[in-house]
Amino acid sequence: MATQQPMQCPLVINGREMEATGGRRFSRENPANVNQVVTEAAEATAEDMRNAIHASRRAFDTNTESWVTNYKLRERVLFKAGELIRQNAERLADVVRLEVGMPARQAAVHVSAAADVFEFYAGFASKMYGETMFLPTGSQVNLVKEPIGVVGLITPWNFPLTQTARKVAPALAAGCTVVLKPASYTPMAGYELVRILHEAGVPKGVINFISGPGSTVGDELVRSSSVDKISFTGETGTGKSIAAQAANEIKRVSLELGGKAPYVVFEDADFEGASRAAIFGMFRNAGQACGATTRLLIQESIHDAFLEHVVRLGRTLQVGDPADQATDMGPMISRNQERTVMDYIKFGQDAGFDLVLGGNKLQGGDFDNGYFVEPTIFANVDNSSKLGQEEIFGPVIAVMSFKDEEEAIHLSNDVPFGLVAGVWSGDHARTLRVARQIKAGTVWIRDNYQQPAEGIWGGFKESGMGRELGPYGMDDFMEVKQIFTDGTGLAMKPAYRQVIKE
């Protein structure tokens, strides 16, 4: 079984499990327990990186198996995988929570939402079509869609399977080839995902897998001129070095970046249904998420009635073990993200904002084995302040008020990012004016952090480029190509008169 630990995780080239060219290993711990190691993993090498890629290369050119042109085939794949990561669900929540530290009711439904990711571009694989016209000459344009190539995707850890999906699937239905690379606290998971893919019948170097650090591994990924396309989902400043990196050969790049979300809740809202949303846009796994809510805006009339009633909700929070079925809210990642997010609650207390909930390292028991804080709330911040303006990644929330609409609108748009926002309000022409004035990819409108399949995901400004989900998700896996076919049948062409004379 994956969860008998330490779970043991190999690379993946060209269909075969090894370990790394140079024989090391690493090791994850449970961020629940850090005296337990959960996983071990091969610490891949550059020329691991480099022998990935050309499996990769090598299965896209020689199209193996008729991969790349044969949409029946990866319909069938993608179909399976998704039947397999259901069959699997607990054993892939296990490795989740295990990881992460992320609640089991939590895990178990990010398992669901991967399989779901899965099914529905199983459906898209078959749906690629053109567009044909005939121009008044009688010539035919054509316009096509091809797969890009061989795409190298960059995960993050916070939602090992769901962010993996939202990548591996499109990108294998649209007929890429692929090579993963996961985040380093979480490669148990993207293992995972990667020989479920196999078993269920993905040819040989169609996606590789190659874990170990960013600075040796990602960065050959990223520099291959054999890598037609980077996907990368993660912090913003790594997201602009790889930007950058790819401007030098044109390469295609997106980037799913940070957020700092606001929440905006009119006098006039639903209080149970906001606070409840709020609390639960807040707090899912740890805050630990681009578009957590970081930022609470509720209008001044309201205000200190409803922070009350979200801090109440706050304080009935369950923080601990993710196994318990009762837990809801685990640990931190890392202990410098744990250390990150006390620093970020030392600077609210010193700028003098209103702690008004949590704010402590949670010590005591088996507390003290674990990255544990509590939900903290912070009111009265100045949105300027880097609690109003920096993604924390924690459980650290910015509470503010506003004065009327326009204040709203203003508030929500002074950030760097522009990733995800909500709006409550019983007005509903007032929610579709302040959501159309948000510069945000998604605002939900009485609802918070929903991620349907076939939605979308993706940010403005500093939250990157490109979009997951949905079929703007396919887009980003493809190009378009124009084949055009002369209709005339006339050896002198009236265009070629410019050059030609008779």
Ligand code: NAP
Second form
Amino acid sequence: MATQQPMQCPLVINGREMEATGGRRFSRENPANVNQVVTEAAEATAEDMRNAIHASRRAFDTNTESWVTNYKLRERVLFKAGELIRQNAERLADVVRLEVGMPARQAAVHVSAAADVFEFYAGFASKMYGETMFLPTGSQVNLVKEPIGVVGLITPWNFPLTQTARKVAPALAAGCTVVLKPASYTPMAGYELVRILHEAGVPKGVINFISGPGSTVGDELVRSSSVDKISFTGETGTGKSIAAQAANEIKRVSLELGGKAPYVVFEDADFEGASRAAIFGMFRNAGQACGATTRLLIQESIHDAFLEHVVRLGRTLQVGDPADQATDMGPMISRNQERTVMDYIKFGQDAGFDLVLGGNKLQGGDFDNGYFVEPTIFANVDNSSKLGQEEIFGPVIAVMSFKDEEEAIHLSNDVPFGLVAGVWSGDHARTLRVARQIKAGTVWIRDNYQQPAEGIWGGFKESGMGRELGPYGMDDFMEVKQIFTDGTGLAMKPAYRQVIKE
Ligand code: NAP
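The form predicted on its own done, now the form predicted together with the ligand:
Next comes the full complex, this chain leading.
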């Protein structure tokens, strides 16, 4: 892939690629090498967003090319999109690597996971069965599922293909039409998916793509009375303001927000497996992950030995150029994020927690061109401190010890978030007991950070509402309607006597 020239990211409205009204553009630099502009994107205006919403509305209301009713068309388009993602895997992985700074090995898996999601939901398009029941009177209740309508999908930058696929694929499978607004750090990844969907045969106007600032075009999407639902992934603060805005017109909203995941390791854990699972969850995508293992909870009796094991493994991680197949951890997404992460590290040091790994910004040579921070682990962290409570979104891990099951569960739940958690113990009954008491949308037992398309993703508490992936992911884009049909043939039904005497 030619990486010298910036990739060009237009808007897509009603099947046409175009520049923004007024011609403004913004650029995205490579976070591993800030001297390289990787994407130049159209910076949409509120007017462009209104045009995109209008195109989406018209496509839905006119049932363009039978999109809303012909599930076989939707099934074909989604399967084809999955196939095209696989055919373009190398190029897509490059786009993700360049915009996010995600190491090449991780970007390749990320692309294949996005294809999985399209293929999974392709099968669902033809399985939107409802339910039927005959009442004792002989009348019939039909419960049918219908697409919600026009949906606004607002996505984050950290896993730009899969986060987008999890919304776009079920929305399209259900027969909705879409306006997609990607994060401004990663416009190209979203555009590539929309381009692939058009190549796969999606009718004009069914999916529209608008890059530009969340505060203007994102806000326009949320406020529009022509949009039936917003599905948002991002920070809890942004999610709260979107939910408040949508409440004005009872617009449907689903929210995938922040996390502060615990990983609980009991004394009977297999050190080799548990330490690898922990490191994988901590430092994947440099900890810029809502489901990252941010708190490692180790039982007192094995605390020192297990921590030593984890630190030894952490030291082997290679931080550097995401293009290098040997690189395990890339840069932070931006200067701001690097600063935020370094501020948390300083807080940890000032608070007197034990810095047992890393703690520095990487400097010298190529590191000076990017936002690189060492994998960092603090031990003996107080769970009630900022390091225990707040989402850092970087490679900074808080380690705590616990005495028994009860304390492990208490610490796990003692945060505002409830997205994911992990438990490692050789005692099957114990893992189940603990998993049931942790308040999180997903609990991994003897594994970490697995997200099959067949499962679910979504959080308790301030981690959000609604569920993505799996069959539940379809529910977010469908309304259930009751169609009641008289089966009595009576002109004067018993219920009418409440109002009419004869
Ligand atoms: P963010 O700042 O909240 O932005 C997310 C998206 O919202 C971006 O497209 C952004 O556009 C847009 N946006 C910002 N302000 C808006 C507004 N007022 N109205 C409408 N849209 C608006 O989050 P982020 O920094 O991209 O992502 C990191 C966060 O996402 C973390 O907190 C992480 O935990 C969370 N996350 C959650 C999940 C999950 O599944 N639970 C998954 C991944 C990430 P701009 O980019 O143009 O500002």
